[in-house]
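One chain follows as structure tokens, the form predicted alone.
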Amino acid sequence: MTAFERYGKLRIEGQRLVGEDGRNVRLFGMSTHGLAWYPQYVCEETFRALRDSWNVNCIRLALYTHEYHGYCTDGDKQELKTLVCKGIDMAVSLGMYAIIDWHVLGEQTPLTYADEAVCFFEEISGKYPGCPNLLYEICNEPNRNAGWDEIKKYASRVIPVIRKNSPEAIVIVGTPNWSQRCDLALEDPLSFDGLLYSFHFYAASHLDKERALLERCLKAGLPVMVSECSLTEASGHGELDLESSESWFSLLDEYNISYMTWSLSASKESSSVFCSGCKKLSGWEDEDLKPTGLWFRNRFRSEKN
């Protein structure tokens, strides 16, 4: 039985991310990189093979906006929308879910590109109308200056193009400071029902204050999933720290908050899952996998699905 055969539909019940029946969900799973640089992996064989050998039921698909070939600016628009397509096509084809992540990085505020966003969900939206598979993730991580005013701003404009084609669709807003502050939607949320705010961590570098902020949002009742995460420090090099990484998710397992994790590629972060030389698309020995695969790839099948 696939995820979807079991869960079918979601919804947000107060914190809770539930299916049809009301029971408690968790998504996880893998968030591409970049999809303009590594289109590979967004194949049948993937997915399947982490759907089937990793346990896994969400892949999250990474459009970069501002950086190299981004979608609002050097990249070929048509060519990563039908990239993007393909992704939710073969998530819904083997009973997973998808989250469309529209990667706010570069620009720092939502605001830069938002005609084009406005303009990117009202037609994603409109090609998988009520879609029950698919999640959308508006604002990967305002950072620096990007206030929370602005993103709700964003949001305002964003969510109502979304809802006039999927009305129950969940939305996944993140957050300021690489979507570290959800205490600012904890203290001023949005007025739209089905929302989960998003918050990342990288675990060598946030630590004990990171944790503490979230799980105070978490006390309080706040819906939030962690739409990335790595065991590595925030620039996805550096050496992984195993410790601070079981008190993070520790704190998901106590309050059963969905993740996904970074990244699905063979790039020379040492946050990417594969070895840089690896070039399979499914059947990884172990030899294939950095030690952030391994750990990820062990954490995903002794999770109940």
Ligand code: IDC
Contents of the next structure:
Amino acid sequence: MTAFERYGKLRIEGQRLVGEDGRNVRLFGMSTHGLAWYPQYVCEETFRALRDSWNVNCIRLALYTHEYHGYCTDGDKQELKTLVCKGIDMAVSLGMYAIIDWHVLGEQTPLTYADEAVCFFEEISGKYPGCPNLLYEICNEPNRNAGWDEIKKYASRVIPVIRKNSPEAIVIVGTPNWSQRCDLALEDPLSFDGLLYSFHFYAASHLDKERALLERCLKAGLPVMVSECSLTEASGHGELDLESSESWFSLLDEYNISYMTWSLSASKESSSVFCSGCKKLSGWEDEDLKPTGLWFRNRFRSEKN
Ligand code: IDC
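Given the form predicted alone above, produce the structure of the same protein in the form predicted together with the ligand.
Full complex below, order starting with the chain above.
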């Protein structure tokens, strides 16, 4: 039975992500690296292997907006949209969930490309009206001076565009400081239903202080998704901190928080799951995986699905 057959259409009840029958659901899986960098993993073979061998139930499709052939800069819009749609179609046909991630990063504030975001989300939600497998992440990581007010303003423009076509779609909203300030959303939430606020961590850089902030928000009942995390430093490089990782995941387990892992690639970075140079799209052996890959594959396999 696929995850989608088991849970069906998801919704947010208070703080919880639940399935059609009201039972708790946890989404867990891989985030792609930038789709323009590593398009090869958006294929049936890879998604199927992640589902069947790694027990993954969700894929996050990271569409960079600004850097490296970003969708709003020098990227090929048509090609990138085709990839996004291919990823969604495959997740649907394999009974998985997909998160479409408008990967705000280099531009710092989501307001920079708000007009493009409106067009993009209008088009995608129009192509997939009411699609129950699809979650919308509208701004990966606002950062530096981008404040919660700006994010709210942006979200208030984009969410109604999505909800016009998919009135009950779950929307994931990034928070200031690289999606580490979900406390600001707790103090001053958006007025829409069906939202998850995102919190991101990289276990070797983010430690007790950040965990305490997330825990405080979870205790207070904030609906949260960890739509990106890894075991390394926030640069995506460096050593893994396994002790900190265990502490993060015991907190996530306590509240049944969904999480997506950075990244599905064979880049040189220690945060990518495949060894650099590995070209396989499925059938990965232990020796094809970096320590991050081995750790997460075990973790996914231990999840109930
Ligand atoms: C990093 C990539 C790296 C790329 C860089 C580009 O791993 O190859 O050069 O972005 O800007 C995030 C971001 C995510 C980062 C990742 C690691 O969401 O885009 O990817 N990270 O730095 N937040 C915290 C860490």
